[in-house]
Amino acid sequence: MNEIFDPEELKIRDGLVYDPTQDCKLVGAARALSGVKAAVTIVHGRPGCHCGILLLRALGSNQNDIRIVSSGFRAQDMVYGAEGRLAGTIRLCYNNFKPSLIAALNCSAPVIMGDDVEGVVHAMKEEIPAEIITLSTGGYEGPAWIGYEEALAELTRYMVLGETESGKVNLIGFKQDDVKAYADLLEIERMLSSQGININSVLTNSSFEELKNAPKASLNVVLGGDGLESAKIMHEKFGMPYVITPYPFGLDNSIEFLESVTKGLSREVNEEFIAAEKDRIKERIERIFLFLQGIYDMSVAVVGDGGRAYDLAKFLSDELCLNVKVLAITSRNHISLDKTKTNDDYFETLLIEPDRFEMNKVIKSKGVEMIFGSSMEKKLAWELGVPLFRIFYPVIDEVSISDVPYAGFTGTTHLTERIINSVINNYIEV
């Protein structure tokens, strides 16, 4: 029987600092807004807030497209307020970058102080021709996934109803700063194209104008449940249907993804394309069947966000026959808890947004031989002497610039190749 632990059940030992695996609300909102092309995000908060967001962005693989600035908030502003600094920053952002959208993210210090950020934005709209939005993203107000959901929901306010175009869908919940994100998107586009389906816009990896025209699509495709709130709003506001699909890791998830989308469009799935992809994957996998036998039933841990970690764990268990001893959800979404109620037996122990100390303790006790996680699990992998497969956000100690995906049918063979090579080389960085 599967073990499931939620945050309330994890007891923190006396003398230890609670170390959450999830990021703060600011990170989630910034991730969503960074995917809006030609938009600028202003972090209105202490230098540490801006520095953290900037480093996460700059140390990834999108260093030519950062678009995150600071309002210049300083210690003395804790007394007098920093509304003037924010107004000046909005003005400078427009004059220097001419963005279509400016987003001011109000962090903990100015929120507590009571800075009238909405008043500043209202006043600046008379001067600045770009759209300006503001979100309250104080760290105490919630985790990253809440910030992400609220940012996408805010973007729906600018959408306009247009003539629906058949055979077009919106992708919701796509994060362009995930490792292999752009390669994954190319593969998803290829898969949809095989069914005569085109992508209208991506929330968020599109221009602001493309996002405003999102209601022209016939269907919203919610990847792994991320961004579900925005899909619900678009359903209520524009009558747009939506489907929740798995993130297409592996063969089975990729087929389910296509079947869900085609069903949502009242179409028949192209079985010939799927059969051809199956044959292609089978031919590649048969070349290394001895290595697959070598990793059979290998104990692993999966540590990642709710929109993708469940689906990766299912692929590892059902298709590669690995033993997922621990599945740790570092950031949930609206459907994460629903997934715990299924009878799928593809993990042994499930931790939902655990304390990092407690999570590491559980993983160490399970005899794990490989970890699928982010750069944050590097020290744990080193302590255990096991390979770390970096596949979840943030990945800041490895670059990703090729067009070889982890998602979809093509990603199935690439994932398998990388996993086996990681085991063979026991690739560990100190």
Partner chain sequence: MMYEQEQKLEIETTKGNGRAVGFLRPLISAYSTLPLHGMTAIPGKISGALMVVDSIEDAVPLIHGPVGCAFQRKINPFRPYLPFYETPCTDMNDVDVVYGGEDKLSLGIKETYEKYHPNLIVVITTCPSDLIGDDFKAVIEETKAKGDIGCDVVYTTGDFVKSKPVGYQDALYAITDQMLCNGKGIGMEKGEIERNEGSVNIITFPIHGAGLKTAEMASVLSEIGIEINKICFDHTTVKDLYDLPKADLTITDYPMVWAKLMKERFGVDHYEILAFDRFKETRDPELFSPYGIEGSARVLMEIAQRLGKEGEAEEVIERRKKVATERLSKAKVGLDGKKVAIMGGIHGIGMTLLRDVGMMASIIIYKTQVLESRLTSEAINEMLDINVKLARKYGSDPEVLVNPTIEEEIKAIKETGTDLVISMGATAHKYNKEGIRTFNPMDFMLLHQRIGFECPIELAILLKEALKKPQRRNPLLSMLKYDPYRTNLIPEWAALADMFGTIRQGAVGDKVVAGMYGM
Second form
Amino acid sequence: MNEIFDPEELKIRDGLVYDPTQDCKLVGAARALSGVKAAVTIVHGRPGCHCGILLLRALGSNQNDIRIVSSGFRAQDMVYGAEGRLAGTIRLCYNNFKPSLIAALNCSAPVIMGDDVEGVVHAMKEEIPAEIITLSTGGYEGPAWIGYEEALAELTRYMVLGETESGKVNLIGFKQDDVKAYADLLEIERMLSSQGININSVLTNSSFEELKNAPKASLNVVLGGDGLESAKIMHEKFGMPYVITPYPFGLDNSIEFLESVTKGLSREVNEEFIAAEKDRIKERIERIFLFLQGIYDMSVAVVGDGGRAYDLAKFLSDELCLNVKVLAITSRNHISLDKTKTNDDYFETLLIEPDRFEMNKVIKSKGVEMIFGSSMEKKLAWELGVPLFRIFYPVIDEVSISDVPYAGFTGTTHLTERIINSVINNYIEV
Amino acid sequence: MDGGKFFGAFRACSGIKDAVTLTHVPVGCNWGAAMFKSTSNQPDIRQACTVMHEREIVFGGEEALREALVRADTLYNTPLLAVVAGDAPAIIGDDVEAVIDSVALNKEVVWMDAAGFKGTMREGYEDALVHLARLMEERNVIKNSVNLIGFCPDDFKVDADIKEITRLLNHAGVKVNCVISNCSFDEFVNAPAAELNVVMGQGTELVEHMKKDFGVPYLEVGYPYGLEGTKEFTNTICEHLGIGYDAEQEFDLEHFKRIYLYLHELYGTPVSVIGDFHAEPMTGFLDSELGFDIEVLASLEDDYFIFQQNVRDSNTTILFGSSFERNITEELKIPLVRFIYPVFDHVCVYEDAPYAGFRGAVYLTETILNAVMGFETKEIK
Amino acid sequence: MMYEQEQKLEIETTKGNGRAVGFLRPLISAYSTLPLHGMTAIPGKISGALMVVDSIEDAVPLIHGPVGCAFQRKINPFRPYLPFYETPCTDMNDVDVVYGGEDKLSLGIKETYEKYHPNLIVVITTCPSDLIGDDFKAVIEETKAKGDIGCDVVYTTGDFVKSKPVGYQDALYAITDQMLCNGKGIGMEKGEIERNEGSVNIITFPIHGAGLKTAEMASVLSEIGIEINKICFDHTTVKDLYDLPKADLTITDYPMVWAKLMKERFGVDHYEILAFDRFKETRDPELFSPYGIEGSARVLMEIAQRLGKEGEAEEVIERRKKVATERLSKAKVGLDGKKVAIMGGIHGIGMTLLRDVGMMASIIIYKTQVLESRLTSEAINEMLDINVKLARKYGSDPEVLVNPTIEEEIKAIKETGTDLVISMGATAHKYNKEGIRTFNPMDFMLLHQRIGFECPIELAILLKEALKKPQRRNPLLSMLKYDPYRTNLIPEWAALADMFGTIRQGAVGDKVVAGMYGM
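Taking the form predicted on its own as the starting point, write out the structure of the form predicted in complex with the partner chain.
Zooming out: every chain and molecule, the one shown earlier first.
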């Protein structure tokens, strides 16, 4: 694919009815807050909202770390209000969990009714030793990624300026419930460590204290563009520089990731390390080079969030030489639309937050032979008779508990192995 | 489904990483051995063949063998040429030893009669190692060191498993001297330097020989699957070496806690297992630690038709075996977890995702859970 | 328990014990111990409504609300392994919340019809659309009147019924009320429907563990001379739903509001397998034990009586019972007198089934923590009494343990010489670690438990297999720390359950607890 990407191939949703590929603000905010260790999230809304968030977490690989409660909002509260209920829940939360942070997320029903959630929180501050924050996350207020950005931005209010430590960075845009999240984080840590760089805090996979001390780092690393808003706030407030890096899928993205970070810290990248990693990848790839040749030019679809999907598509196209027929961004971030204006040609058709029905139609028309997506693409994959590679949120039918990453240099080998196996494992009758 | 003596011998010889295996067979046997070996190690083709044809069958293959030996000696820069004679030369009576003696070669040559019909794959492996053992040399013993015996270079997850086992033993203060058969020629020659031979399922004849010739004691242990299996493995070795170490201190349950709800109801899942010496230790992990119910347990030497019947008649919902079991799993619409040789529809090049050891317990559990959850079953309506 | 039995499986009983479903059991089981429903969360009405729509092949939902309601609800809390892949919504935003969403709803209905070409659109309302007061009924009527929509359209708000599960019951009620009663048959009188005299509908969409397996039941009823009008929901279409009023009787697993409506409007009587309403009058505990030989005989006879076929039924039932009893007498060899510990409650394997296979209940273990926040203590005690009474009636004299620790359970099990504990996978490992065998009832309840004379035979076979399993294991799960009483929960989840139980108190239908909140 050498042609410059044709804007005509960019499809944004048309039509009114929308079968969504992403959730609402509530989920985005909850995902951000779940990564604040020992924080508790109160879903101030109807039971369905609470159950949905709980299910999304419980069906993943964090079953021993669910800090999501409901305020117990019920039908009669739609008439009389539920401020008292919320207050009681905050109290109970503190007594049961002793969290450092309580986040009350206000859902559609109480927002419409006009529950003064901020007033409740304000009134509780004297009584409750923990920090309490509130966010308006009514479903109609916006999509998940906005909720995520706003939650991170809200957390910056608690950050305090401290003495800057050189060689330390904050990672922004990490989500605990992404596929292979912990394993990827370990690999990213290893990569940074090879450059003499340590992680100060992760937004979000850190304690509240660690987050408060985020300004101690010398640089903010914004993974794939997720959490950019908080990086900008920290830049404004604390003078902290930031770099936007690709999510390090594949060799090139991993190198670019390291180069961006080291450049951001005004350092030279450790080329020896990169050379050694390249050699390792080469040695491993060589072992299955025949299969790699075999899947060359295979047509695929990539359906995922903006922070990761672009970078995966680039790896698949540039390094594994697969044809990315459709790249569907299910959930944007602040830089997603900018990426459409580049000369990148690693995908044929781009869909931004498409209606699922329309997206499925497009994918079916393109003759794809494999789908990289989430559990929500399972039916489409089954209809097409193609393998589904689960790599984007939400994945509710695959667990990841081992330290085997998809990101980074090590992840390149593992990803390649898994992709090949997804193809050769299939049983076909002819 | 057993591969026969030829496969066993071939696998043992090809495990000497810088040796070349010369197969004295028709092309089919050579091709088959190469294909099974190369799934996850495609550039590593260190084998040659005498390409026996009809003419050799009628008039004898000794001339072809002689020519092949000379050519291989010239072409390959290798310390060892392992000649594996298969079915055809055994039947027609080629005098392989005489042919080898008649040529002057620049490398060590070891040969073995490995006609497939003469024994099982295991017997071929054992026999080949005993033949190769004559290359070993007396060495000073390295304290607290072991040889790990029983591996083949094309075992599923062999590199990852060896890496993990080595890590575990190093952590306990035990050095791994040599891994047989997945080592260099020099490492193999120096095998007698180990304080202890650890046999994991096969290679017992070799260790008997090494005990007799070099005084190296040996220990037979199960393949280290699961937390308990690994603990047993490590502690037994340490005890024999007089090292006071308890592997249980390495138990880390954090990974399992993260999916404990899924572990709950998969408890009692009926499964079946077929395999070589890996099968019993795997069964121990599945049964004892994951709480699965073992419906059918079969070895490669059992009648495969009967095994398939037994599985069909059972309540098996997951099958553990090799790529050969894909047929029956497709018929029964159940997932297959591949863990034994041969695996030719699944690559493993990532060396930090073992099935053995403590890390392997995590990865194996994850793999099993995902085999269930991600199974591409028809939509239920 | 979160996971509810799925009765729409096509069980091909070829070889083995219904194992032809292949691999489904572990897939379903993998999700079944999520401690959600009623313990730490409740899914909400949209999930129940989607479950109904998903079970009708040519129906499509239209969620009138924001994207979150549509996306989150893709996860099916009843079957997490099978999400609701299609959940189109009207994508309400803040402008709609202020100015109303009726126009969007109207356009959305039209667009949904044009896109998906369904025979039924079920509009499912959400918090925003409910709160802002959109007039769903009027919008649907006006939209249909324009003539662009070639299918039925109904709406469900959760307000039509008070019964639980709300979403599910409400959606079915809406379909009955708005479509069956007012669709093609607007103002249609009972007499105008072409009746299928002497026939029954069997509704196979159970929740809460009271599963119906239809094949044997249908066979017996047919032999009695009772025709099967429809079996829902089994590849059910909208046309099938329109045929429901033709029958004389609808058989459901437990009371359904929509079935009562069918009686009011069409004269189609209704019969519940689990007879909650009749229990209120008679207090007969056997009304909660319909499975097993005598239970099935009673249920089938009662159905026959409703249709005036008791004479025919007597002969058929007796004959089938005799055959089954003979086979059971062979199948249960080795089980007679064996002692079993069971979990109390009205779900699970009932006392009648245990009686049929000849086993004695040695211990009843009753865990009430989850129930205490939702039922009165009288109701809890009554449930326990049902189990104890039945056990004693059938010749057992079980020890009763209420909220024991696991240590207390194991002590009692060993002291009584109990051979087997009926325990879900979430807790089986605790017993196995102590050398006590277990039997997971989930498999049986999912695939075998039904009205019919064969299921005790299948139970006997499964129980005998359970008695052959390894007595002792060293499970990984046993290394984890669990709550001492709620032995399927690790402390993190127990804390969530405590919070939810406290917060949930006083909800409609739950036990009222005064004075919880104050500022």
